[in-house]
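The chain below stands alone and is given in structure tokens; this is the form predicted alone.
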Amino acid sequence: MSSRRVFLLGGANTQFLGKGNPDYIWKNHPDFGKRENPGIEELLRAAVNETFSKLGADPEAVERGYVGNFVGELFCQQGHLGAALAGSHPALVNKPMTRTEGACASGGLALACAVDAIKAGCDVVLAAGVEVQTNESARVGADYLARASHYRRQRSIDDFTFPALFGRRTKVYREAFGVSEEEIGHVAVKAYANANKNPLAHMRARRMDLDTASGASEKNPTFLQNAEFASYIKMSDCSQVSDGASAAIIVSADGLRRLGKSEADAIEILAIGHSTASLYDDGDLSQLWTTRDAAGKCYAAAGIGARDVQVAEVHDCFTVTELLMYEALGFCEPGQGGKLAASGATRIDGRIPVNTGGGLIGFGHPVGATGVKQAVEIWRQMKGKCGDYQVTSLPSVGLTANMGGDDRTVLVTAYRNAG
């Protein structure tokens, strides 16, 4: 790898919207028929232009760009999103722009490609991600999103393929380690509490308490048809079906100077660990082995260990996934993720704050945007820009873990506060 240093200068997230957010327009909303939810073009343009504006960065300096998106062709009948990124600002026209796809890791791949471009000699690169997925029914949307599984083999597990796949993981994990439903419930409670402090979060106006999160009820129903896994996934265990976009500017040291910035404005991207497992084999479901492999690569390349991490954004597509992430990233031993969550160590004021803005469960999960959003959130925490959900002291080392499918594609990225 090139020895060129790589920096994340910063970025922006749009509001993440969907059912449960007071600004989302649905058929019973008072503004229904008067205004519409933003589409894929509007969201991508908003994230890109806010990034340039907030950072005071000249769009003309951008040399190339990458945009993460998973299923634009299905939800929006729109592919060819590299050209959509070029259309987000006049200065981007005629520059090389490329779409990246890796299911829920599509945004993480956009960030990784931007880093590779800097290592290869570019100085200013744009990374973005976008997804719109609220414009179909839940069952149709679940079918579209099931393309992140091995569709031919796994689609039939349930109408809601991914909740069922992670219900299966939850069952295996709980049986292997004796983890309680209440321990898992702490993840949902933290996610909603953090989202309540985040004005851009999908679930900023919804509350969650431990009694509700710890068991099925009328307020928190199960919904799978698969009888074997139905009791293992409730509504509170699920990430949100959200619309949204994120964008970030990745630069070299020369790029910082070209934009009139210093290292104090940025965070350094130390390393990215990228691992991909076979789509056709499931393996041991009690741990996230692909995530563990990616984390090992990242730590080794960055010259750090799990104990050095002071803030993290991890992929919590379901509550059990966050616990499994703790373990795969080395924050605790296998089977101890529930105890770590219950201890309060991963809260905003804890020893290792995780998903401070709400994660995928609270902040929301516009699939293609999530990997870029995670990086932007780490930058915001390291630079003291998170407002009501800012951690107590500015972190020196941060980590993101973005996962596509059921632990099939994973990118783990380490960051150091450069100033």
The other form holds:
There are 2 protein chains.
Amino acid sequence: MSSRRVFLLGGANTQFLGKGNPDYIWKNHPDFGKRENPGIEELLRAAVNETFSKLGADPEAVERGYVGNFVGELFCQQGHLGAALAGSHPALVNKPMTRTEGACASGGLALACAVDAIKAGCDVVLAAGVEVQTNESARVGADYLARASHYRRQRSIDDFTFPALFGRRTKVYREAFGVSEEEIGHVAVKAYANANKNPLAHMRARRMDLDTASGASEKNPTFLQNAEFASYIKMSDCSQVSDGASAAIIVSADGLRRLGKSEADAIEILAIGHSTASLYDDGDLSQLWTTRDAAGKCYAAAGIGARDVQVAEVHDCFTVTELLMYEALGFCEPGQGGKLAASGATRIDGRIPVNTGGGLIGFGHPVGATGVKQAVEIWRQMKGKCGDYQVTSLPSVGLTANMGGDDRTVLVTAYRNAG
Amino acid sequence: MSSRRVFLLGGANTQFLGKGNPDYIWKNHPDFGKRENPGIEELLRAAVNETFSKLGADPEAVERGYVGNFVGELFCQQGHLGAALAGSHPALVNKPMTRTEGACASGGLALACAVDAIKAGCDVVLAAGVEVQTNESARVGADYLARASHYRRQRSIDDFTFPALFGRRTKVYREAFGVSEEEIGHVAVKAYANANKNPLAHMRARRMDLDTASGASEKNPTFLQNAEFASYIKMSDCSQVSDGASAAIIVSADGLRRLGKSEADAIEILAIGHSTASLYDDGDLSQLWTTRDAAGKCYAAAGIGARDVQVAEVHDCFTVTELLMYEALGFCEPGQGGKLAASGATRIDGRIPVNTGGGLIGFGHPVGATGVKQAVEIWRQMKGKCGDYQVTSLPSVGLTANMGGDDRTVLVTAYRNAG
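Switching conditions: you have the form predicted alone, so give me the form predicted in complex with another copy of the chain.
In what comes next, the whole complex appears, and the chain from above leads the way.
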């Protein structure tokens, strides 16, 4: 590949919104009936414009744009979001814009295309992601989101297809390695605790304790109809149905100079490992084999190992996924993820802080935005911008792992603090 | 941009199928109830595998893949088609795959990403496109396809949003330049005549004469409810609602060697001009300003002019669009497209043959495949593979113009015959 170096200059996330967030307009909100939650166009525009203003970057300098989105056609009756990105700022009109989709990895694909564009010769590229999905019932939304699975074959597993697919994984994983429900519960407790310190997090105001997270109860029920998997997924095990957008600016060394910036303002994107499994074949469910493959490619290309990683954002679409990610990324051996979580090593003050802003469970999961949000969060941690959830010493190597579907499209990206 | 040269090694199209094609399974077909038309997974697999076998290219050599698709989530309940591409051949599993979307330019975006990947350092990249859309009624399908427009603002123009938007363009264009219905009719006559020579064309068995194409009649009715635009769009003015897939292999000079090929086997991709207008602003409708912008970028980067183009595939989503394309691409002056069509200059035996296989009107328009199909068709013309619709002397410079929405996402690509 091209030897051109690639930098993430930075970016911005909007508030992630949905049920359970005090700002979300919903039955008991004082503004219910008076105003509406922001739509897909407003969110995209807000993330893009905040990115330009926060970074002090001239929008005229942007040469390309990519926007990750999963199912805007379904929730918002709007496809063709490249044209919405072009319409997000007057300086972007007539520039080349592309929407990427790979289910929950749609944002990671936008970043990967932006990195390719820099390697191909561009100097300043915009990568964004957006999703709105709170405007339908959970049941209708679950059907839409099932388009990330092999619908024809997998839709029928449950009305809530993805919770059931990951209930299946949880069962296989727990049986294979003897992991307890309490060990898995630590993931939810950490996610909510971190989100409680993050003003943009969907779950910034909801608490979660280990007792609640470790077993089904009236306030933390199971909800699947599928009898085999129902007991393996409780509400606290799920990421959130959120609306939100994220944007970031990717630059070459020349791009940094053109925007009046230096390497100290940015983090370097060392490598992306990108693997795509077949939609048609599930394989062994006790590990994330595609994630493992992507991580191997990333580490090899970046010239680093798992031990070098000092902060990570991983795809915790369900609690079990975070444990499986620890293992696939090499933070621990297969089957040891629960012990790693229970040890506290992945908390903000731990040895390898993971999902410091709350992850998909606490910060929220506006599907198409998530991959971009992860990169923005790593940048924020590396530059000391995380406020109440800032890690104490600035990390020099960070990692993101963005996953689409059930371990189907995976992008693992390594970053080095350039400053 | 990177100075690495990029080649289109070739590709394949499936049969384009839909109502009006003798092979399409539909009420009066002898196999009705016995077998079904191919689905999105079969079509994609067929195009990919035929590409490998036809070109004698080793699938193991592929380093990346991109697949253009507009609304698989709606017609087929299937998103995440990158994973379907990975599942199309065992050698593709775990390679990086990305779905691109830009409405009817989704396939062009897949090609553009593939070209970037080569410029970034890859040597062999797969670009595919697919759409299935005949499995819903025309009215439901029109609502799905309206996601290519600014739905919130433009959906209500008519139940058939895009025919109405281009009825509006036809009215503005005819009034601005005094173009007759008969002049526009020449586009449909040429499209069907060319398709009649193309065994893969959706409309290979349907005839169209100038009398029929030049005015509404019982066999060529208008169908819009919108009173202002209804008379401007007849059935013969529309591209087809087709199912189909296309695939192509894009390579570097090293990639050619790695596959045991030489420049003589390929055509060179000189440049892509890619422009994206704002979804929110329609502007002057008498010309395709975004197409003009993309063409200008393409010609400048390729170091050629409109006069150098010897064969072209342009986006004739409606008859008027082909005339507007002639003008935006510089084949004639604004307002002179009708005269150019009537002169016969764009027929297979004309000075600048356009849409020799039938275009979107005759060959058909499986939305996500179209941009890739255009490139495959240019390659086939340049290499003398078009059989009954082959132009007499092999062109040395070719052009494609792929458009998403109403002149919103446009990719104009220039090719040089390397052999």
